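What follows is one chain in structure tokens, specifically the form predicted on its own.
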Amino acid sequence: MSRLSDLLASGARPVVTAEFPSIDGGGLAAVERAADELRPFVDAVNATDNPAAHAHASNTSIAIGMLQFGLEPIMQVVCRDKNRLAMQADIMGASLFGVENVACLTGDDVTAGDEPEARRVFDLDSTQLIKVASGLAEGHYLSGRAIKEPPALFVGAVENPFAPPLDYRVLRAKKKAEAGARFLQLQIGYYPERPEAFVRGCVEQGVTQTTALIPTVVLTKTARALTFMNDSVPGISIPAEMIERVAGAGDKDAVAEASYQLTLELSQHALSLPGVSGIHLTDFRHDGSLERLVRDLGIGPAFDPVATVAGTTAV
């Protein structure tokens, strides 16, 4: 299986995850470039599916394009703009190519995007496309019909703490643990009591028995990036006091750290919940504070005793 997976199930650190940027030319270069930026730092990353409802290179290419330069790939399939031929289709073609982390969401509505008149297509939701996922490992597409070899796949799926209802919020993720999601990548979110109740919720409902919850925090440097995620990005509210603490504290260099330090007291704090398996990283500032923040947190394959060779690591 994959090395999310193995490391998941040893549980003998917390694994660091990523998102890879989106890719809108530049050729297999550009892709190159981003995975050697990424590679030393973290354990698997998100190819992601037109994400916030804009087109980019696909989901597929990047995640075979992150193989070829030693990047495990976690391929994001949406719901939103396939149906459940296509969806098969991109997991079943990706894993011929080595592709076994999937990540299932829904997905933002086209309205989202900067072109609204696209259709919907929504075929299936998410916890659907989970079962389907989890049926070709099984050796089976979602007709019945048999495949002789079935691909190696680790399944997994996002859900958000932060959005109300919240208490639904731990059902929901408990019904994807049953549908064979063995990890939940959560949605960003600035209030810490939140993801200290779901995760709670779901310790109580067994969902962290079977599978790992891995908590996401942003980097960011102004307090305009925070005050636009809090305004325009839908399911993101942001505290006012956490947006003026980081806005009020001084020059530009000021401010930059303040939403530094803001990241890592809720990267520390989601670290210290009893059944987070690790961070998810979103990384908006692409100066070097991704590198910074896991060697702060001491998290990831730099930190890693199999790494480490005569006492250097690997980095």
The other form holds:
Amino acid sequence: MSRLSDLLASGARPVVTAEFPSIDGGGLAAVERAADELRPFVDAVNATDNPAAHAHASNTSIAIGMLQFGLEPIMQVVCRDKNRLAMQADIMGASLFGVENVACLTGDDVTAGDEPEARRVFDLDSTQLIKVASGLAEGHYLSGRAIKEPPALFVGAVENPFAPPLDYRVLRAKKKAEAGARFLQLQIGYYPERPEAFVRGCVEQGVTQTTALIPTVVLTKTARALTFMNDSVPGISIPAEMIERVAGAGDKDAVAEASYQLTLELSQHALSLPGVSGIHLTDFRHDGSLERLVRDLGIGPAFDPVATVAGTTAV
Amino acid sequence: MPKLLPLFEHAVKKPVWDCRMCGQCVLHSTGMTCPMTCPKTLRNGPCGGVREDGNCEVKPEMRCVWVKAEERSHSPVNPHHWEAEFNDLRPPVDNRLQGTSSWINLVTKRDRRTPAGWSGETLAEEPASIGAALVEIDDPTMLPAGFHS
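Compare with the form predicted on its own: the form predicted together with its partner chain:
Zooming out: every chain and molecule, the one shown earlier first.
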């Protein structure tokens, strides 16, 4: 199975996953550059699927490209753009090249993107997609048609512990786990008490017995970036005092440092929660802060005492 | 009657629940809140885009359908066995039923029919013979696997 699944099963250390930048042209060299930047510090990387409803090089092409450059992909599949036939075909197609990790998402609405005129599909919802993808690995399409040599898939999803109805999010995580999700990457969030309650609930409901929880933190450089996320990104809300703390830190460098410290604190808090299996990083800085963060946290392949999980040497 | 019933059903359910005539009604299990009125037509719970105030990502002026559904499912007037179904995994929509009467589909159990793979079944690779298989087919869209290939 995938390195991610082996690592999570071993429980040897927290895993580090990250978001691959969107690629718009530049050939495979563009994929290689981004892969080189991330490879030493992460265990697996999300190949996004038209994030925030903006078209980019596709999830499947990026996932396959990552494999070529020695990076383990987590292929995101969103329900917004394709029907059940196309989504199954993408997963099966990518699996031919060795893509095993699949993350099933609803997807931001088309109105969040730059082509709000587009037709939204949502033929399946994310929970249904989890079950359909798990079925592929069991040897059949949704129709029931047999797959003689089923792909090895490690199916997961995302969940947002920060969005209403807050009390219901644990049950939704449970539903996804029961549908077959073996990992859940959690949405970016700035209210530490929410993932705390969510993770506790997941432990109580037995979700963590089958499914790894991986909270997300984001590396930002400016107070404006926080304001933008708070105002414009669906499902993300940031307490005003946190934005003020960063904005009021002083000059540009002081603000960047305050932003980093905020991310570090949120990461440390997330990793301290019993039931959390790792951390997912979104880097909007691209100034070496990702490396600094994994160093400060002391996690990831670069700091793995046994750097050869599943025979794969890190770095 | 079969032609009139969908019209009648729509006339009743549209003003009350903004019914979209998906033909496979699950209202009772979703706090009497129609999931097809969610802009993403999600049938298994809210997406991650719900706003801090509980309103919809797509339509900021509208309360999230699933926030409403969750609240209403706990309402004292909602029967307990309906509340218990709230978290059931609802199967993918059968798009062929759009515009048909969910009342008829409930009686005939047509709304319960799901693709074999949904319940984890793998179909036999080849039907014994097309002729034999056809005898059992009551719906021409339910042709056996492999028939088209």
